[in-house]
Amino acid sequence: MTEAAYDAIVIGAGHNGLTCAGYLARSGCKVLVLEANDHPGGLAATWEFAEGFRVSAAHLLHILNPQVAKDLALELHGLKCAAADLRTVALDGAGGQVAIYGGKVEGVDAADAVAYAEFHRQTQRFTKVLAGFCARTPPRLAERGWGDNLALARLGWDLRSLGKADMRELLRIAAINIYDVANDRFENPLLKAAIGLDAVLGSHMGPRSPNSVYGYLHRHLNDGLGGGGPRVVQGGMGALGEAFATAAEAAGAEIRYGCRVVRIDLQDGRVAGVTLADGNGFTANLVLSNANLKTTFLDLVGPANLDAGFVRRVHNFRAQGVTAKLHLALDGLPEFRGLASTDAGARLLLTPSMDDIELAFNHAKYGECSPSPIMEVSIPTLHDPALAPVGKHVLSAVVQYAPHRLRGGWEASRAAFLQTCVDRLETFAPGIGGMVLASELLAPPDLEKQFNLRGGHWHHGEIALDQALFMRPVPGAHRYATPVSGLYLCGASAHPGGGLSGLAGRNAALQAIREQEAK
């Protein structure tokens, strides 16, 4: 059974999905959004696991683009923050801390202090070029037509831009490790660590692995543009996901759940539209799939559809997840050892050295999860307390490391890995194991079927340089348009990666219009 064609079909309304509808609607397309599950947002998602205690997948909001925002006007259509500019404050579980916030670093030596002003201007200056070219389609670097040629022209000149001595530091450390270059400026180690947290939080890295100084630029993409601290979103991440629905439906796109797609149909080689699990179908000349990259060319278009080379690049595309999500709902407020009341709604990090976030990546290597991990911490209801009933709170924490491909299996391991997690906190915060009264713990796995991520990695894949720009997420698929006629890709698997960012959508709705008008 076929319904009505559209104009333009969207796999999933995961944020990018949706922002690219929205694009898409502006334009004047009749746009259908299917979405699996009953809720939009993907990972900007928010639910109750236990009864009044809410929680969300990702729970602090880093990146979102700014541009993204004003032309969807999402705050119009309801996105409100709680708190915005969260200091990160790095424990050490003995009383010691750090506190960043801009450019400003509190508890460390005076050379420390200006060594980090230096390295956060520089910070600045680096994903204000990256954030730019972030906000584009990647040029060719073959074959090249005036455009591409323009494109690199432009990436030339904001390099030059920086200036002899801070090109030559952006060009020395970009593809190498974070550890190193912590250890090159700093002297604290809680100061290091949480630098290097930063460079790996989400990834199958550790603070030595290459490629880990561009996951720390990532990570602040929006410090060039002028951003402040991680933010709270009132109500839950998912009141992030119900915006950019509310918003994708203002511009005129249709958006359907629980509808589940199962293929991208094909004709004379190019998209003619989808087929549901029920069996219903949609056509469409253009299919635009927030879908992982796997996902869509293994499961949805089929490898016997494909050249063999393309499909030998998407297998060896690295997205195994070891990250997991840990929520706690309390009978009260923790207090963590060495934290200051004022600093209890902040983004906590609870990790004394890079030594000990190497130490706990090194279990992760061999299919183990770390007897140690480490963990980025928020009490997002010290901030908005509806999210819990009076008196109570919620904790929520982002663990490494946790691997999908777990030896033993996740079924036999995962009461023993919670304990572990409590275990750990309550090194940081005595006391709090007897204030559990319930507990939610998300595995690679469990956010792999919860939210259709391939191996359960939270950004589609991992976040570095050949994965990365120019490369993202594969050679023949790096500018959203893919080998499939009139199949783009919008979401995390796409140029510019993960975070809840909205420039995937953004930019492969803009190419895709492009490329249409063009024909």
Partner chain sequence: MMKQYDAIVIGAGHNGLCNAAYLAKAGLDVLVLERNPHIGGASVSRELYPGWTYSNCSYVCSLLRPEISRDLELPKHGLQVVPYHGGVTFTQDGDYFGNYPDEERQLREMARHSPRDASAHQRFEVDVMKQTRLIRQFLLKTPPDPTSFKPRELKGLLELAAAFTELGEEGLLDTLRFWTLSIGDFLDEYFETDVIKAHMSGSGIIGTALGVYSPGTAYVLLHHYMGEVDGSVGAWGFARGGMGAVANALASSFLAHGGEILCAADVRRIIVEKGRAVGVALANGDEHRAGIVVSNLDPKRTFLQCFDAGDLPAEVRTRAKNFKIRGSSGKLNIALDGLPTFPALPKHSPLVLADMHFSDSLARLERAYDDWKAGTWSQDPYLDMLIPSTVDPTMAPPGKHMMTVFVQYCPPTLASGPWTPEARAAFGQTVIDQIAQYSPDFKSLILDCEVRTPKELEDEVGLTEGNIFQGELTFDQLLFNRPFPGYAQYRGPLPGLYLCGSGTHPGGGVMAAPGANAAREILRDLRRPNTVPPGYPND
Contents of the next structure:
Amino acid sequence: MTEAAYDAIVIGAGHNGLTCAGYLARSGCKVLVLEANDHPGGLAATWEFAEGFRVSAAHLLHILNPQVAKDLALELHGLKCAAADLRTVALDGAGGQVAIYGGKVEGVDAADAVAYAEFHRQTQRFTKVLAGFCARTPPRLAERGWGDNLALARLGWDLRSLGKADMRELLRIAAINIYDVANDRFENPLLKAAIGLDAVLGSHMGPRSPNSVYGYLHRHLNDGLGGGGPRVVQGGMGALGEAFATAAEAAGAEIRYGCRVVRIDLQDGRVAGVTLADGNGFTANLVLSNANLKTTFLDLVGPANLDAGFVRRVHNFRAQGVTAKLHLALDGLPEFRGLASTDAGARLLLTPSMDDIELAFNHAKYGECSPSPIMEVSIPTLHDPALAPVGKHVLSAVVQYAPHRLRGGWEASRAAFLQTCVDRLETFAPGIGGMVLASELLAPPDLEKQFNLRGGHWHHGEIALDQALFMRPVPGAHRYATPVSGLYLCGASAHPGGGLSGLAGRNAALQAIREQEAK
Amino acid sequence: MMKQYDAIVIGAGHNGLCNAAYLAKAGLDVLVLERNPHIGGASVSRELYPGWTYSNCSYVCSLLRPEISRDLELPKHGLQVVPYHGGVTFTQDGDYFGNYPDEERQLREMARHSPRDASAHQRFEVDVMKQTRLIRQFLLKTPPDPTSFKPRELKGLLELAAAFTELGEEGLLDTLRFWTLSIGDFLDEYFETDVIKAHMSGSGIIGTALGVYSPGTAYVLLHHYMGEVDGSVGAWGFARGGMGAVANALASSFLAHGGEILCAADVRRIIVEKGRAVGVALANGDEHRAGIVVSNLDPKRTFLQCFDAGDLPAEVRTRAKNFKIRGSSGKLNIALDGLPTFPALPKHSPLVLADMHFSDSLARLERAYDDWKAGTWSQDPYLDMLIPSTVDPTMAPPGKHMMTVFVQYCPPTLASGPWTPEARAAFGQTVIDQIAQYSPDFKSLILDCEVRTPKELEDEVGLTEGNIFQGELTFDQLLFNRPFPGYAQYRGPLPGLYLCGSGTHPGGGVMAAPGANAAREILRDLRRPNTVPPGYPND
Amino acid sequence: MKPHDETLLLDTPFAAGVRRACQLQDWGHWKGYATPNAYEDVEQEYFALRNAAGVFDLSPMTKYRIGGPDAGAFLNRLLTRDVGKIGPGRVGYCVWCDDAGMVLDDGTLFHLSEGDYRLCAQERCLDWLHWSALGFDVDIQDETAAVAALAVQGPTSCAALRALGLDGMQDLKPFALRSFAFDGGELLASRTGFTGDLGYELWTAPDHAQALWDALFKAGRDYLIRPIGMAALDLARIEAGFIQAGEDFVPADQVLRPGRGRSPFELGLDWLVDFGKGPFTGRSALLRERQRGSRFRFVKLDVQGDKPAADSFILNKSGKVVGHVTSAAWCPSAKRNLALASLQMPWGRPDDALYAEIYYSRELHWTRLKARCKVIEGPLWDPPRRRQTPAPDF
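We have the form predicted alone; now please give the form predicted together with the partner chain.
First the chain shown before, then all remaining chains and molecules of the complex.
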């Protein structure tokens, strides 16, 4: 059975899919969003992982684009922050700590403090240029039209506006590693570790990997837009997903849950609609996929309907996750060594040095889990006590490195790695092991299954320079439009990548509208 | 009254000599000062064991720009480059992967390991050659300054943009991908066989403090593919008589143009007067004066060791301090009583003349890098081993052989402290043991073995930390960023001061392009006619 | 581990016979195999093809066996023509393109039996076949060395093969194939070839190769059969107007310089592109080219005079270079001076005034000739016997 036609169908109600649907609906399109799960948000999801304990997949909001938030009126539609502008505190496990807040760093000597202020100033300027670029469809570089020339001229102007010194510095560091940049500027190992971790979180990279500076700039994308530290969403990140959904619906989009798209239907090489797992279908001339690149093309469109060279590019897209998510239900509030009690609710980074991160990364290269993993920890219950029974707490940690393609397989290793993580936490927060009431480890294959995320990669694919900016995800599909006429990418696989910014969804919608109008 | 020269070049390495030759050719009165009693820098042939010649630093030749070789008449001055062919990587299971000059034979050997890889090899070669064609256009050019609005810079930038635009949209994006990918990831897009990938990846890490899975190493591969022997792009050869032949020919050409070389002249300081470089002071107290001073030393050594702190802008000192020049390679030079046998190879295999390697997987190569990161030499190193005496009869007595073994990785200092003679011997033994696993008679043939760590390279040749390229080939130090942003056009921070070493564009290897490019800029500043040839057109 | 074959040049399965016959010792290399450029005399070999029968050892030709449940669907996505129209027992000439619609290679597809195919090509393309196979349940094997092949071409070829014992050969239609018992094994015959004349290709396992060679020359003696080398074949294929990868176009995956590839339209192979059959690699690009127009036109030129226009520039009336010759020869049977040329659009229309710039040497005296060219429409060499079934005896 095929239901009445829509102007546009969005596959997946992740935040980007919903953003995309919201913008399309605002422009007057009749939009249908189809979601396989029974709730919106994708990784912006919250669930009860143990009785009375609720936890979110993505746990901190870093780079939600202010324009997206404003256009969709997310606050009007229910987005509330339990805490905003969180402090970031790096701990070395031996009592040392460094806190970063408001562009300043505490716990370091005067020279590092001055150097960090300068670093922050430059980061703000660089990310301002980057954020501008990320909010647009990347221009074509060789086969340019006047619009592309204009966009390139604008980028050139933005770069030149940095002034000679800053422009030179940006061109110098853009394609190198965070390890050298941090070592050149700072002495304090913990400060360097905090910066290094920001650069590689979510990536198959260590601080020494060239290109990791780009990871840092991406994580700090909002610095140039006046954004502060990360936020904790009231009710868990799922509430953000709900807010996106409500906003999209308010704009006129229709969302259907429990609708797993199994095929994108084509007619004479262009999009005609989609087919669901139950055999039902919808027709539309415009389909925007929030699913990741490989799912979209290898599973939904199918290689047979694509040129073989493009299939090769899709196949070679690097999208193997190395990041796991750890959730602990705790009997009480753990005490981290060296952490001021006022900072217990901060964003905690657990690694003493960049070399420690690099050592942890070494194992990922050979398909092994880090024996001494690094973590980004948040205890959301300190800001939002409703997430756990009274007096109890939830610890949510992003853990690296845990490669998707683990040697020996995850079934045999999940429990052991969970224990490794708890043991590592124990060295930072002695006694925490005894407080654990329940636990959950979502390794990349689990994320893959739970969130329909092929490869289990948080960002749908590595955000490394070879698949970023002009090249994301792959040549041929790098400007939201794809080789299949009428099919667009609107998820984190597309420029500018993941991180709950909403930009991929927004840019895709605007690009699709522009191109449809041009026809 | 001391003689006033037009120009003084510090360091008689190949780039210093090339630079000096072009200045002398323009009619300048040029003095080259060399700390060692012999010229050549890292392009030397030395008889450290009687009867044997060691190319004890650089050991093969491909990058030397043919325009320069021809223009400075290096063949007339004694340089002959004899191409060698082929390569082999031995595997731990007793097999090997061979690389033959004959295309069909090569494909058959690849197909022995994987028919699919044999077929993909052509795609690999074409894709790499496309990148080579692009980069070769810029070797004999001064990089434009992207922050400047001057017409000359804008013209340079437009040329750069045009070269990229010519590639077409997909081609351009592929180029950007190539420059940012790791050699491991790049090879994964072509080949399925570990030993083939391992064999191909070596060029991505040689001389570089990065692993096969570090982004940016695909570009390093290019740095080893962009040379040529007689128009055969990507080919390598032996300089007859060892790599000293390159420096000797350059020196001979320079002398023929009226230049002067002073050896055992250890420059301690560049003299600055009224904010201008005016000469140099030697360790023995002598001073030499000149209108301009050109440093062939690496940027770190130039700015941090040859100047009084007050003579330089603070920014330049900071940049020099932060300049990445990491020793990552070692070298063994071995005199052999005869030709070692490699039982894995068929009898009479031409591969005994080839480049030999013993790392049969990317994982082994990456682990070798992990050791370096941890501050120790690789316990299972990547070796690039050649026996030049199989091609060049001048390297060893008849029937005897000379072996050169390049070793990746070897740190400039050890985590446990500085290099000691014992540590150096242990490092050498690691290498010898690896080779001996594949050649049972190898150890018994060794007559003499010179083991070089980055420390020897620094102490003898003056390359800081023993980095063979005078600075890492990462993007913060390439093109208009080499050596530092704002100083990529061979001019130093003071009037009268220039850089001409591999620390400048287009970087290391026995290429001589930095020296020639620097000469062109100097002559431009002096308003003298240019003597440096343009690059051959990119057809 | 497989032992390495250290020989520099391989022998084909017919080597014993070929080596005996190759009196000139004029050897060329073809994909790593030793192949005669000529056996005794190029002219006689050429005329054997046009007047009697010539035998060419095409064993080095790259051959892939393609099977599995999705073989047909896979080939339909790979090739530009509709594979569904090549039924079992039929052969089709075909090209395949990259995403940009540029030709990777041309070849012949043999539909051996339902769902079982053999693809014969000039270039190796296993890498491309494997990438194209993603998402298809197919089995692809390189069977180049496992199949020995001879082309028997010319007016007496059918009669010679019947004398060999291949009964009913005369009833085999063009581009059809049939299996025969031979030497205790199987011999596959197809009515195909690269000469534009009546002719057959024989395919068998290497074990039967020697027997086939010997029997064929014994049976064919009365039909004036003789072995022919690469040079004679090349002359015949130019006369027939057939293109060859590496000569008349650069396979797209070997192109270094942007814009040097050619689409099927730009090689005059429009008839091989079927937009109605569903998706295939290059389809979108070729559709765009159809809308926007091609960059080049591939033409056959009749060049004034008898000096072959090899490697010539093609000029227009005002002397501007508008293209170049890719293959050229004086054609002894058609009695024309033929050139195959790639011209920039819009040149190459029937009435265009075009000139070939020909350089030739007479006793080291180089002469430059501007020869008038006329665009030839239709085939230059196309004897009726090429299509007749039953095939005539001579």
